[in-house]
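Encoded as structure tokens, the following chain is the form predicted alone, with no partner shown.
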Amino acid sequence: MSAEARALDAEQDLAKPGASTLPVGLLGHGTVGAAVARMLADRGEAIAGLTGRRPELAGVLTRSRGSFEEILRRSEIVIELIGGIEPARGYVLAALRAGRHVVTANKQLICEHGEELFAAARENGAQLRFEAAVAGVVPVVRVLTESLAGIEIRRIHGIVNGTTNFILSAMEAGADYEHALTQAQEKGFAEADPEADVSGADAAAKMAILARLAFGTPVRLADVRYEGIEHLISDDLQYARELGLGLKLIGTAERLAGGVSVRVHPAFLYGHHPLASIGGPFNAVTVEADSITEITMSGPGAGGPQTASAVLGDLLSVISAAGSPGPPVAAPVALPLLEDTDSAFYLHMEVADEPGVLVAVAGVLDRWGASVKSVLQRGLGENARLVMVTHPLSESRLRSAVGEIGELPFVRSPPRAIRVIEEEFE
């Protein structure tokens, strides 16, 4: 019998009385719908192996099929992959407050609603899990709310979008913007309409999740500072390699001094920083702290498989902790939201090609606090180009040297800044 069959059987033939086994409502049959429901048909004896429970589900929930309120009453475990905020916050919260536990993929509801979710699962004694929701198979969620619960996080930032990793990579191989995203969509990594990807704001939902796990401080999508990747070239790409540096789109979470930062962007990294040879579709997240130093986690970042093994990972969390309020997270602290923070920038300048051009750049920088670590002067003529690499300042530092010298009459359009970040590993 094939996996879809045993996933149809196990759906319609309804949660069974007995000791091992544990009724499931799975809310949504996409792509990782689907997936979990033949994981699930896959590997019930193996997960009733590892816990004495057989996971069987109780019911779907479609569009076009199943009944909520049914497959609540059915089931012990509600597993919610609908997306978006409504009708799946109104799902999640009757799951919750009638003391069903939950999984959930959804960075969108954790990200908006996580307060108000997690209040509902302490009240009722119910577990509320959303690895899925973030990064993949990465471990992150758990490692934080877990692992490392009892150690002050410094810092969070890593590669949590797949798609944009992929286009970037094909970007550095020679490819486009246009053509790179053509290619992440003939192969699945990017949907058809992928502006929540490559604007950064898919990047951003996580990171406040992330943030609000690591710092306690209720962080959502608005208070994150993003950008994405439409307004790279290639170019870019081609000159940073000469100075030693590789392009990601990266998502950062930290403690500072006076409150917490969250924010999203494209930034260079030099060589042997963790995440400078994360390539192609993949994801990674690095977390430092005093006591560790730092630790990165890389895997697959996205598609219904991979997915659904997060998704199948929770569940299994679910059923080991039963009776527990796992994963703990604590109730939330205001920290003040800071946005200016300091940053090595790279900067490329189309300048004409006449003595003295160098001086006065430099001389602008200067004024506004930023000193040059490294220069290329490329082209000649109208192909005449100036590219820096800045020691860190702060942002509105940099954006009011960059202005200045967009006015100066030598520059041809207006320059372009793309973050540095300065550490390396070796």
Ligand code: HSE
Contents of the next structure:
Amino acid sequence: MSAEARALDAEQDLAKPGASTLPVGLLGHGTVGAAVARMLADRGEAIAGLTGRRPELAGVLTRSRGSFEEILRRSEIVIELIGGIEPARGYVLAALRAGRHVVTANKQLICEHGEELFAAARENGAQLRFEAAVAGVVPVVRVLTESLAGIEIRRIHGIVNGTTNFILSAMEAGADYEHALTQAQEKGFAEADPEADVSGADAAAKMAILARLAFGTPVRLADVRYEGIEHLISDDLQYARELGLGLKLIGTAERLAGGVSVRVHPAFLYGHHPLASIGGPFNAVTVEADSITEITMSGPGAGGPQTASAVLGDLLSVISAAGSPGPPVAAPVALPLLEDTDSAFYLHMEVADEPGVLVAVAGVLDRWGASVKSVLQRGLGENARLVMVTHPLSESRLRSAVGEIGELPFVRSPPRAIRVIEEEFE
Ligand code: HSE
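How about the form predicted in complex with the named molecule, since we already have the form predicted alone?
Now the full complex is given, and it begins with the chain already shown.
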């Protein structure tokens, strides 16, 4: 028998009977599942001291070992760390319908099937907790559903994908995109298919969950407009630095007149923004509301022990709130999802270095209502590189202006447009 199989057998020892024992079923034994199993053993006494219940593994389900039905029968709480939609969805639904509390780190599942699961939890008096599904150990789910649940949230900005933040930090330091992505994979931040990270889809699923919690409206991945970092080049980062800007993949969920906007895209931040200093694989989320100005939380967004710490926190919350009326997610209220939002923009283009070029570009911007905030020009032999930052305008107007600028005879490469986040907090 292999060492891993022996360890699994030891973990699957039946929970010992006793008033203080809390039998926990563990679905999934990958990086996070194994870390949770270790922490349950290491921290069991401490949790018993805090809650009066000592969690003990009632069974572990892996691809090749264990029976879900048997684990469900033996458990009071089920921890789902399989990831993906099926079979995780079926197991979580079955557990909730059987009145078991569930803790999960599964962002796809909560994003795509949250309403079905929240309803199952409500109807069966079970709790469904998912702190680790968004931003790893950063306690943003708890803050939105408990600490700030009484106020009206205006906006959330998040760096909620560690892989892309790591890649952008490395590119800022001079590394190329491919090398930085390989490093992120080697360090274990990236998803099995890193396309989900670099395309912005992973961050979009997390922002959909945060929008649901902050605004009460159901948001699925298909409702989120997202762009990734694949098309960015080192020049974007180098030139922007001279304008005092740093580049991040930013998720935004905001309440606007007439609805809610949820989106993910690369964005420049000025140095004083709370997210500007978040480098490497870290995650951070800024929550804004009139009554609090803003709060920012940051920390590791991935990793075995880090994510397991958030799972353990949810387990404690389940034990502490057992017997209270239901989970912390209220019934949904549908709000319109808006697509065309205002933003400041950074524009980067190569033009012929001749009289009248700057005036012509500025003229197009002016016709579309874009006011220029700053300009930087560098000579490139017969050409010049022109970098501009506009004041806020709607994305549709900016796209029209960019299309028109691209048609001007002296423009050598189509303008590149990247949003700029301008918020300041005093
Ligand atoms: N691939 C994800 C990231 C892991 O890089 O943030 C956590 O969801």
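Rigid core (definition): largest C-alpha set, two forms, superposition within 1.5 Å. Residue numbers count along the first chain shown, from 1. Keep in mind it's a predicted model, so treat the numbers as computed, not measured.
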Subject >> Shift of V359 between these two forms at or above 2 Å (CA, core fit) >> reply: no
Original post:
N383: CA shift of at least 2 Å between these two forms after core fit?
Top reply: yes
